[in-house]
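To begin, one chain is listed below as structure tokens, in the form predicted on its own.
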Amino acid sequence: MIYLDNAATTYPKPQSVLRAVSQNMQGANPGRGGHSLAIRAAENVYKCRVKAAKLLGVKNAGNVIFTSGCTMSINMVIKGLLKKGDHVVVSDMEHNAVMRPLEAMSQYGIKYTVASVCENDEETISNFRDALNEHTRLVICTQISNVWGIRLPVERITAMCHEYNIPVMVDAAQSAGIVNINMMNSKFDYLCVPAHKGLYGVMGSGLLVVRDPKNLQPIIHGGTGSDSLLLTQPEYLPDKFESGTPNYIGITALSAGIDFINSIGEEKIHRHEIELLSMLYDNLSRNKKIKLYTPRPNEKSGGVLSFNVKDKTSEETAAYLNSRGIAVRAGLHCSPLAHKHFGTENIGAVRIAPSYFTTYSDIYTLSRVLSAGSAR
């Protein structure tokens, strides 16, 4: 099978992710025990904190929080922040892992405003200020799109909402492990990434990055193997934020995907990925069956490229390309307000998302079993 629907989780895997998984199985209780086994699964955590500290530009290792993936430290930061009366502004391009737990607490007096994204920067940048009000408390917004590769202007949204003193928090989730990320540079208040996409770990695990934890609660409760007489959570970092056995299978198999990330060097493989998807534009964009919502890959790019086929849903084009030995991912990909922004709420999309492991090869095989499927 050609796999194309690395958006939802890589796939493979790197050799040494199996192997971390497969030797890790029987591990202890990391920080749970004074023995040896215990011992050693507690400096196995410690040091993917370490490299994923690294990665991520964060001076202190301890503000690297283990979660069970970019939904819950969304949202952890959502429900651990916000109070009544607050006001969250989000851009159109936001998955419903934000949308959703947003709409759970406007029954809480939680309210939020949508911000257009434009081509532009200036305009998307503009309309993120225009969308601020005195009761704003949370800025959140996704660095890449999910469904069409659209980057947009973290940094510099970061930048302005701080001139308001107004936090942000960013959905990597789409990003980690492809373009370079700084924490210590952008600023970002808040970063949520997943371990099993970019940064080819496995399912059940992410990461949650907070640079000020003071105004942040726990939103789960319980053992920390620290502090143990006491009934009240720990307030320093990352015992405040980890109740729990953490998941020491995916906390190893991300240390090694970090490894694998290293070893190659992000900006590679975000070239390597956009060159694909520029290689697949330019095929695409010759048929005219075929309609492109989104100028052509570049380097300011993500590693995703969404289309339809013209009189056909995008769930019958994603049946037709698995029939072929071809798996993409079809519909609404969990983000109606993207949808909504290029008019395809009522159709979906058909997306497209390579990784380092994807070959000219497939991408030449997906074009022409498109060009056949589209003539028919």
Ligand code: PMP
Given for the second form:
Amino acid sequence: MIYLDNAATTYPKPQSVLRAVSQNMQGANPGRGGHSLAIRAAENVYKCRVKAAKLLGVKNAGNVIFTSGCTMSINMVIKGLLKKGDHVVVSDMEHNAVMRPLEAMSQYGIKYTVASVCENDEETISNFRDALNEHTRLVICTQISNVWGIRLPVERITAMCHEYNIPVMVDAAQSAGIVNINMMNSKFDYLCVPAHKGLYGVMGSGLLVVRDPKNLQPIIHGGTGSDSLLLTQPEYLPDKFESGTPNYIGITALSAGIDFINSIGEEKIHRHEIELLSMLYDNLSRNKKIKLYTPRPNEKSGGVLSFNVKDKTSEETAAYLNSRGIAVRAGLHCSPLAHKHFGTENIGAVRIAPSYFTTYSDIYTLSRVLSAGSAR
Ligand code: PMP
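Form predicted on its own done; form predicted in complex with the named molecule now:
Full complex below, order starting with the chain above.
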């Protein structure tokens, strides 16, 4: 099988990640005991927190919170921050991990405005600025579209929002691991990261980076292994947002995933993916039956390219590719706004998402199978 669905989760995982999973399948509960096994587990959790902080340019490792995934991280911000009457601005590239919690919050009187993403960054920033109002309490922006690979100017949007003292949450689901993120320079207020995509960890794990925890309330309360006489949630980090036994397997796998990224370098991983997608783009643009929507991938793009075969739904194309041993994702990718942006909400699109493990030969095979299939 040629796997090109790495935007959903990376596959295969590095051997070191698989080893970490099998070695840590059994272990004591980190931070929940004074015996050596629990202490060792707590040390491993701390080591991963420090590695993640270093990777993401976070000054204090305690500001890195372990979560069950990017969706959980996003929910923690939306539900832990917003109050009745608040207004939110989002881009028209957001995933349902953002849109559905926001819609759910409408029952509490929370409203939102969608700002359109344009090819020209100045226009995008101006659309965000125009969408702000006196009740805006949060701006949410994905760093890379999970459908179109478009990179949004999140650093500049953050700087603009900070002029009005409005915090910004960045969804780094498709950027962490291929884009250098530095929380100290970019000053994002909240960063939501899945561990199982570009960080090569396992599914069901993620991170939330919180720059200032003051206004954010926890949405889950419970045991932290600390201050147990207190019946209220500790106010300090990370305990404020980490209740219950953590996903130790996921955390140790993430630790190995970060080591893997550091051993290669985000820039090299990104370059590899862009070279593969540019080669694919050139092959597809020679095929008159293929419809492309975005410009040729370049150093500004993410590792995702979507297209359609004319007169076919995306599902038909994906089913054909699957029958030839190629795994891709069709449909709407949980991002209806991003599809409406390019008018593909009725047919979806075929998404190609390579990883560091994808080869030129994989992309050559895909191009060949597509030209044979579209000629039928
Ligand atoms: N945001 C974006 C842009 C995504 O692509 C995804 C995953 N498809 C998510 C959020 C949700 O991530 P997770 O499945 O890890 O919760």
